[in-house]
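One chain comes next, on its own, written out as structure tokens in the form predicted alone.
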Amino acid sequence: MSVITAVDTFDIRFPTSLELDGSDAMNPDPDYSAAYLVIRTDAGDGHEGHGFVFTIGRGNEVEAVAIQALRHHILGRNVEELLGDMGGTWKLLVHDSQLRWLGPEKGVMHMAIGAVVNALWDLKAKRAGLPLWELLSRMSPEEIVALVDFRYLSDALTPEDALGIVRTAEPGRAARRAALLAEGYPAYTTTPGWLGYSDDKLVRLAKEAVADGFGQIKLKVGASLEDDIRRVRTARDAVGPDIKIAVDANQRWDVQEAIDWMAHLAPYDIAWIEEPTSPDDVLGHAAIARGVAPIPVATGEHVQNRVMFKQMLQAGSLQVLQLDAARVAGVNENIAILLLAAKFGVRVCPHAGGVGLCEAVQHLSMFDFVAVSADKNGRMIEFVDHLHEHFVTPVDVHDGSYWPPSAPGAGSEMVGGTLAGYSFPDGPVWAAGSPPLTPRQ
């Protein structure tokens, strides 16, 4: 028997606002950040669990404190019991009646739970000697369904529905795993499209993306209609007619404004419009979807939980579901969302525009392909070429695809030097005189 002996937290921030990496119409100067935790045990095997909540700077310290508020649930607990019943462990954290009051099941506390859950999955996968996607893909249909809390879902997805989905996919698992290893998983890139970039930089990066094998790029829009028309036209001229261009408004518009704005961009053959309005506006998204058709609506990176996704699917609010590894309560809830998407026949193209999100979310898509949806058609994982060097097992993206990681774990472990160097506010990167320009505090 081993027990959890420590839960250490870190406020890690990167000064990405200096180069406007990550900039969009609603978030003009993000500093990509992670409220980060390490779970340590007395097992003596050297394995630790690493997880994080992605933020964009100010407020990251709030998430770190929220993670600390969960320590009492796992410190001193039997590791084998926690990892052996991850469905029960998820409920242990999410169903804390007092902490739940702060949501319930949304916001800062729910995201902190996701970080702890994901760190436990990282530990479980390392102990098994498997990458997370493969650990999940080897589970029986019954074990997978047992990870999901069906409270609030059963009017749309029952345990029997979920079991049927996973059992239907089970016979082809080995063939799809082989295909994944041989072909990779399709990717698209947002690297050229940040709103703060010049047109020249947009063109250069867009052409590089095509040369690197990406079949789709994404541009940020929503600040200026005149600028958006020019930038989308410039990108279309740069990549030609055969490369898909998606656009992302990052919640900038009201409902009718979104419909009207997209009418001006539609002539440039738009692959989807992402986050056109408030992520909480289920009916607003549905109205936009009707108003901009046949352009699909994509959303999900700020959708707070499985219940909101259920409603959006029921209402026809989205045609591309963009789950996020660090927004909801971890792997378990994302499995519920994947099952919902499979039930409604909606494609999943995860959000990965942030530090560590590419490393984390690839495991969910690969598991989905092997064991749930059995489908890669029209599905892609977002790729952003920033900050991968800070991870022990950075993503392998080439020829326009993600290539399956083989290292044990969930891909969320940062290198030790990053934890020391980028800790806020006392790490050397943030100390007086570093970086060369003073980041926004």
Contents of the next structure:
Number of protein chains: 2
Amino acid sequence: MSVITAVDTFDIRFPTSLELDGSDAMNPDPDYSAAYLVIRTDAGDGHEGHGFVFTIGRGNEVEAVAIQALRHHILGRNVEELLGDMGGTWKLLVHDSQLRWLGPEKGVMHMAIGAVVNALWDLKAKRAGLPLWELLSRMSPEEIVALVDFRYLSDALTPEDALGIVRTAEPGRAARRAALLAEGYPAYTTTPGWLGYSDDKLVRLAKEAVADGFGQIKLKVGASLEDDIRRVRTARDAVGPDIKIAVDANQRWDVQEAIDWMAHLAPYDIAWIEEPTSPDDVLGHAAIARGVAPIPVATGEHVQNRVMFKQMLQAGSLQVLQLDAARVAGVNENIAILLLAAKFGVRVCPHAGGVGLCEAVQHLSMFDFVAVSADKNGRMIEFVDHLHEHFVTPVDVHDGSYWPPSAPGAGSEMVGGTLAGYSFPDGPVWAAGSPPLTPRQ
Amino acid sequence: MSVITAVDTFDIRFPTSLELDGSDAMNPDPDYSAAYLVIRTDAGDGHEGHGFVFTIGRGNEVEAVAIQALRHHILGRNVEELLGDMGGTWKLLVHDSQLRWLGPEKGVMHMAIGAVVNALWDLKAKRAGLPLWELLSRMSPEEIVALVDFRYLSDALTPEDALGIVRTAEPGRAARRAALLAEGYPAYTTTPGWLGYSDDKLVRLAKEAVADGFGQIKLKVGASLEDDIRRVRTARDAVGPDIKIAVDANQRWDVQEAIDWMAHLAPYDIAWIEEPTSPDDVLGHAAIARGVAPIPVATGEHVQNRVMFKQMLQAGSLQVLQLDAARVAGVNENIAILLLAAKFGVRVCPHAGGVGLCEAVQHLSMFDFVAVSADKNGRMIEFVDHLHEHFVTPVDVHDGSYWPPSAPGAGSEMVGGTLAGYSFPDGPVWAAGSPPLTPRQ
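Switch from the form predicted alone to the form predicted together with a further copy of the same chain and print that structure.
All chains and molecules follow, beginning with the one already shown.
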């Protein structure tokens, strides 16, 4: 047996606001950041568990403190016990009777739990010598269902429902694993569409995206209707009729405003409208979905937990479910969400980009394809070609697809130099004379 | 003009878990705590703004750091500008483009914003020489409506709707103020009903509550159906048929479980079922409300923001709205919630107890009666007789009512000795040899 000997946290920030990368209608100047942790053991096998919460700058220190507040649950604990019952470990963290008050199951504390859970999965996958998607895909249906906490889900998904879904997919696992290795998993790109980019840069990057094999691009909208119409038309002219164009309002609108605005963009054949309003507004999204049909509504990167996704599926609030690797409480809760989506027959197109989200979330989509939904029609993972060099096993995206990682782990490990160089506020990138924290404020 | 010269934070914890005060089905061992701040200025008038987030122990340090993450928005700023446009100040804090990622508008960060907003209101009321409820009740309808951010609300409540509600109430303000001073505002008590209490203690405290003039008591339920039936019956026998008995499950159940459980308690004439399931489950609460009717469903102490309350009102999820002074983003957002409740004709019975929640929330109910809903029929504020001695202006509750505070401010200021004595982990109460942090874990 071995025990967890250290849970170290890091406040890592990249000065991305200097380039307007990642700018949208609600986030004009993000400094992409990660509240990061490393779990160490005394096993002597060299394996560590790495995990993180993605943030966009200020407040990253709050997430780091939130991770520290969870340390007492795992520090000094038996590694094999924690990793051997990941469903139980998840409940240990989520149901802390005092920390629960700070959510419950939402926001800073829930994201911190996600980072810890994901770091434990990273450690478990490294110990197994498998990439996370393979580790999950080799579990029995009973083991998979045991990872999920069905509290608050049973009116939409019971353990028996979940077991039925995973069992139905079981016979085809080997064939779909082979297809995944041969074909990859579809990707789309947001790289051309940031709001801060000029029309020329938009056109150039959109054409590059098509040349790179992507079948869909995404544009940020919501700040100016006139600009949006021009930019969507410009992009449509640049890519032609066969490439899908999705738009993303980043929560900018109220319900009727979303419906009215989208009527102006509809002529340009919109693949989906993403985050039209508050991520909390289940009923508002449902009203928007009715109002903009047949354009699908997509949301999820800010949806706080499985209870909200459950309702969005029940109410018809979304037609594209965008799960996020670092918003909910980690791999376990995302498996609950994948099972909910499968139950309701809704396609999952994960949110990615940011810092390490591509590296992390690909494992979930690939696992879903092999062992849960058994489907990749109309499904794709977001891709932004940004900051991958900071990861030990960066994503392999080419020919418009993610290609399955083979390295053991969950993809969440940053290179050592990044942890040192981008530490805030004392790393060399942020030290005196370097980029200010908030260059535009 | 004057400027804000300091925003000091404190981690204050009370070792309440040693007494089982506050124990319920989800919170077996709370250490009631406050992440607390004091705003100081250079005005030389001696006035400070005090505010807090209530928590139940672990994680209080996370809230304190979250409050610190907001300091840059107000430190060094012109006091008169900030206090003169509290609607604008609220948006400044809530719409921070980077901090917003940590919610948005929920959990640790949103509660921290609430503490800062409430501290500014405390300062504003002290400067005006008025208790907060009086300060708010003297504002013009236009000034009141300008405090509210209508983003994400306009499908249920427009600024015009809000103005209409407040204008309708305006002519009767003076008469209702007089009534409030003469009659007080109704209270109910949760003191008898904590889950950790013996039946004998329950009976004794229930009878004391009736003798003290309370017309309603509340019992915690949800851990054991057999125990709940016995405890509710015992309480009913103790207080007789004329006293209302509400029950509170503290989010323990799934949807069908709530409906089934309540069928067993219904024979004892239940005033409401509180928090039957996840506070995030708008649709679940609506299903429960249909399933347990005519017993009303009450919720709100964990409802994260105005967008969730909006939906709960739209969907018929609650018949009793329990706003909380320290969960959402402070006075401004609670005014939005009061306006929503008035629009939908739903009664508001605030959550209180904890640390300072009674002191803070009474101002909102009294303001609501004078200037918004103009109604106190069936409305009452929760009361728990606990920890009030730590406040400079503790609530005045007698004869089953809250009596309007006359001291300037928002009621949120703790006595200096408490800030020193209960600071965690270095205050004398928590220093070596004192109560351990988590006595039961």
